[in-house]
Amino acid sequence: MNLTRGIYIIGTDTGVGKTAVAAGLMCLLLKNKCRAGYFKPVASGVKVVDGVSVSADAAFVNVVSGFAQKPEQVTPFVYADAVSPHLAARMAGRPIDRNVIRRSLDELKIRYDWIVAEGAGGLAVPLNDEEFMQYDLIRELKFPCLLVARAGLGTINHTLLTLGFAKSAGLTVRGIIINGMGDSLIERDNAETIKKMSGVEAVFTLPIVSSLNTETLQTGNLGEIFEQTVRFDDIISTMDII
């Protein structure tokens, strides 16, 4: 019986650093000789790599970690327009099919012992016009979640609201990564308050990575910083059988 373990990276909002965290986590797993695969079921926004349009997020993960797999297996639904998935799908005339996503995941589970999945936007993002939501997909795929949050002002509210919503949607958040952590009083207090109030044991902080831009595939020293900041054993403990 295949006992693939996985984690689904979600965010308090779009642009909080989910892709950078996914890339850092993939890098960490592969450096520790884990058979790890990346999965982005739905992606809005593409890059042309070797003449082929692929998910911009998947391209970034590839550059940072070296992970390579057939684009259609890693990201079964890729849309050129960087808008909400339901709108991107409507504009492209290609609706998102949850059965196709399940089959892609099943194929990856045959090849990999660890799956790092990444969501599109926040939890309450519609994937089609029939109100099939991102949290519905995550629940159906039976992933635990790793929540990425900003470090600055407002993040306590956004993080606690997302945790409460995730619980109400039947999801389990196993860890939190506070991304772009600086050394201001506000940021330090935000991190401590989230650790205290979230009820989540695994809370990590990831500092600002210079020269990092996921859209232009500038990686900075993300892999190195992630490895120095997030202990392998701790991050492995957030992943569960899927």
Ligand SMILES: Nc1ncnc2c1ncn2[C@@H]1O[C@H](COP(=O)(O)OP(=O)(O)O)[C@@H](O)[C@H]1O
Contents of the next structure:
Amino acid sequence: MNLTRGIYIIGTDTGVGKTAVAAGLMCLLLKNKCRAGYFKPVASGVKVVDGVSVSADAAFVNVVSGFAQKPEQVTPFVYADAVSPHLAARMAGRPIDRNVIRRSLDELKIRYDWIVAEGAGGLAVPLNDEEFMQYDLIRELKFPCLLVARAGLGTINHTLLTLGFAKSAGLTVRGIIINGMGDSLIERDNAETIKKMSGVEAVFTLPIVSSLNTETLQTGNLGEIFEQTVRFDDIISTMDII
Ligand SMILES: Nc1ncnc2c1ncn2[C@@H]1O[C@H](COP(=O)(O)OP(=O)(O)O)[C@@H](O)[C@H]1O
Ligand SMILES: [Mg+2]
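Given the form predicted on its own above, I would also like to look at the protein as it appears in the form predicted together with this ligand.
Next comes the full complex, and the chain you just saw is listed first.
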């Protein structure tokens, strides 16, 4: 019997810190001797590493966690153009196939006991021109979700909208990470309000990490800061058997 546990990192928007959180979580799991793998089924935007084209997000997670997974295992659908997946797939002439994604996940489940998956952009993102949406994929793969939200002005609205939408799409959000958390009145109140109004028990905050840039593969000390601010026991309790 396979008892792999997983979490799907989703965001209130693109660029909110899903990759930073995925990399921090991978680091934390590996440090605690968990057999953990990263999964980014659909990626747009590539980096050439050692002459091979890989998803920029997967490259960053590899650098932070120090764990070099084979790119083709991690990212079945990777597109060079950093545009919405349905458009990237259309431009490349290679449509996204849910069966291929399912097979990639099945292989990862044989290899790993813990899987950290990352979405592309927000939840209501089309994956093809036939209304196959990112939330359909996550529901089909039976992952619980961890929602990454910004810390500043506007985040209460984006977070509550995403939570309501996730629920209506049949997804379970097990945790929220408020990312880039500072010490201003607005940020502190946002975190408190989200804790109170979201109905989600596990709400974490991750501070601003200096010299962090997922695009240029600058890690700052993300691994250490993530470990200091997100308790291992709390975060793994959001990961369910998939
Ligand atoms: N905790 C953080 N501290 C500082 N900068 C951050 C943090 N999280 C994200 N960023 C910045 O935001 C950018 C986008 O983050 P990323 O994780 O790639 O977002 P997503 O995966 O949601 O598109 C990063 O390149 C980095 O510059
Ligand atoms: Mg990302």
